[in-house]
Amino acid sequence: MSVSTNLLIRNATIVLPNGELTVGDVLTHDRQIVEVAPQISFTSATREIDANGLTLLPGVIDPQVHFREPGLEYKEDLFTASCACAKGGVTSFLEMPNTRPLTITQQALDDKLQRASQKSLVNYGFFIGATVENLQDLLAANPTCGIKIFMGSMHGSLLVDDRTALEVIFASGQRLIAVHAEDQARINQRRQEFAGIEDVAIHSQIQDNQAALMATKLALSLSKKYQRRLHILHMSTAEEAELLRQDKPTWVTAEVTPQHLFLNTSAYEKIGSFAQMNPPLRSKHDNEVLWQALLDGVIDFIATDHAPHTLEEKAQPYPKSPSGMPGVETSLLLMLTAAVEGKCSVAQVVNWMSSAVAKAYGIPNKGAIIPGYDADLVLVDLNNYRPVLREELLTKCGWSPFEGWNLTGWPIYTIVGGQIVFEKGKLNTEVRGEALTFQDT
């Protein structure tokens, strides 16, 4: 049985939801916000924080992650992933559906929430996963974000890279279509081009620019011809970008991750296949013109694709090294960070990272600093400078591609549902995160 518990904090620079900071108070009761003030005369609270010289945010809601719990918890868990989020200020995930067994069906979804209710100290939600054949399951499958599809970039069941096939997917219901955006037929034919090179920077050539660009045009026209909400996850590109400030539909939304921000081919020579992702790194030009959509609300929002893999793994030569990287624990400080040296604002970073999530994924009561909101937030510190440290890191895998960067932004507390899950480095592992619900997907 839960005890009523009240939590005041004091003095925080606090980022309202018009963007304006301010010097104040919140209280919050049981999982919720009640307050928000320049002083609060509240004398019985539970616990206070004394924030003086701290930013407070609405909680980080990370809308892609690959936690990989059932089925390769060697590589990352539930457990493991959501301490990692609790020390990055992440509050909420989404989590994709290529597990062991894929997530494809309501029973497999079944176990994911189950799962998560026992180990997350976060918040979560889970994605169902597209196949040719599971249509019935997309339909009925809940409570879920939306359906993923890899059009490229996947093999067995969760590749659907056939027009026909996706075509019956954007004709069937009304949910939110997440889509992986690569042609699977180019990346095919310049892997046979480009067999037998074991450098890893060839990974961003066989995946070309080309091959996000083809995907993401055919599954903007699938969602044009039946008016279908759709997403398109980590756009890499140039070219994408453009596309998009050309033909974006009111109901379609994008994302970026910070490694395709701050990361370019130029990595592959200072950290091998620890820069190896999908889609792939890409060149400095593309940083620039994927950093001005973001700027100029092209591009909705950021996430991380946390995808975790084994130093045992990653040292693998070329092409038998994996493709991704863990992103929760850095993901905020490097857009903090960005926002201290001018290149955005604090408040476009609670946008991009709590608040246009909630609302891109119908989310209730998330994302912003006011009362009858869920307290889910995180005090950081942007007065001081401290490297990435891989024996610091929580993530099981226990590398980061932003190692020894000097980042600000720091988390010093994490709130998740009006409790201390993180407090000054140390981790409060009774604490459990909610299954997030979801409005209109």
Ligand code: DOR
The other form holds:
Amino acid sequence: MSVSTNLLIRNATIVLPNGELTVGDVLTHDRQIVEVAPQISFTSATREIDANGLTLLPGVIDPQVHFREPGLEYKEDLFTASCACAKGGVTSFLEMPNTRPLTITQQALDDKLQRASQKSLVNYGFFIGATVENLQDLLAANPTCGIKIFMGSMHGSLLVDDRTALEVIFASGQRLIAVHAEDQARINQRRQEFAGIEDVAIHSQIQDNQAALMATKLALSLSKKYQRRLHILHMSTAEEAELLRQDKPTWVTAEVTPQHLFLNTSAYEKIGSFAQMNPPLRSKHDNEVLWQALLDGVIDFIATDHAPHTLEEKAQPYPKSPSGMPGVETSLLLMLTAAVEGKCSVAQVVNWMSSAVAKAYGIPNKGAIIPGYDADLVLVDLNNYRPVLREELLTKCGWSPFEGWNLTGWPIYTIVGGQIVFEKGKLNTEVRGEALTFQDT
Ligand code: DOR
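Would you mind giving the form predicted together with this ligand, to go alongside the form predicted alone above?
What follows is the entire complex, opening with the chain shown before.
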């Protein structure tokens, strides 16, 4: 940025790092927060926002998204996905390696970083994907938020389902390993057992709770054997939550998606294969146990697993229909609506969607409204319920499993590095995010 800028946000209800809410002002200078106070007397701000009645949160950091660039841009790309992020209050994302080519080398990682610097309206970081033969790439990759291992639910070289190969990765290096935990052998066997069934509800039986539990148990045991930093992606079952409740080393974290909290197998009747994802939707009982595990700190944070596929692709009969749902435009809304309805507090939502993510991935100066921290912020209106409408979505795939849901907490302003990227329904597509940095991963 060539000219220095100051943004002054006045009279916001600010969620402080200790979880308290207070009405006050926040001043930014270039990309940073410089002052948080009941009243700031500063008269030469480049821009002032009257935030009376709005709540100011640190921007959401979504730690698991699939943004499809390079290679699958017909589904989504880094520009359209980051527009959807800005609208949803997501100011940073961590993106997965199942793009084309796969992100399994430094060269592929550099290419994504370069693309994002040109196209992304919000901040970005990328996982490096594990294969059975890219150990040197996993050790050397930089910058990366961590190593992604698909223990199941994947074809081709990103599938690492062999115990010996997993041991080699867990035993080498120190950086964070994030696992998609489903047992591929069990899935293969059950696919055969249920072959020929086109009712998509069978998906949750083929990739059942047991398949998830088996892989999570294996990842946990390897993490304990090698004392290796482990993150369990999109945990979906009551059994896994109970396992972690009994036995969770300090170096292990876990996340849950809004889909696994708010949707269950009854969604197949309403939206058919649009409810198909991996790991699959589970029962109402699983929803409840996952919620409790989140409230109790057994699950550390929220990720969307934003995984866009086109309407045409999703409309195909099972099992041709691909797994995955978009999520960055609805995650904060769903969680804030839950807070307004008394299921949790707004401060807990801030922790699960920003502070705890920054901490787990060692992202410096993000996840809290503190002088010296980055000015990644979102101002939301907690007092205005509106339905999620297909025609308003910015994700390229053009649909949401939450269409028609009446939600509150809509972002009115989203701010990335002190620049307003989304304001009252309009994007500023000139804004660009920055590459995230990671300590200790
Ligand atoms: O449902 C899913 N879709 N789960 C994954 O792990 C991958 C994702 C995708 O990339 O479509």
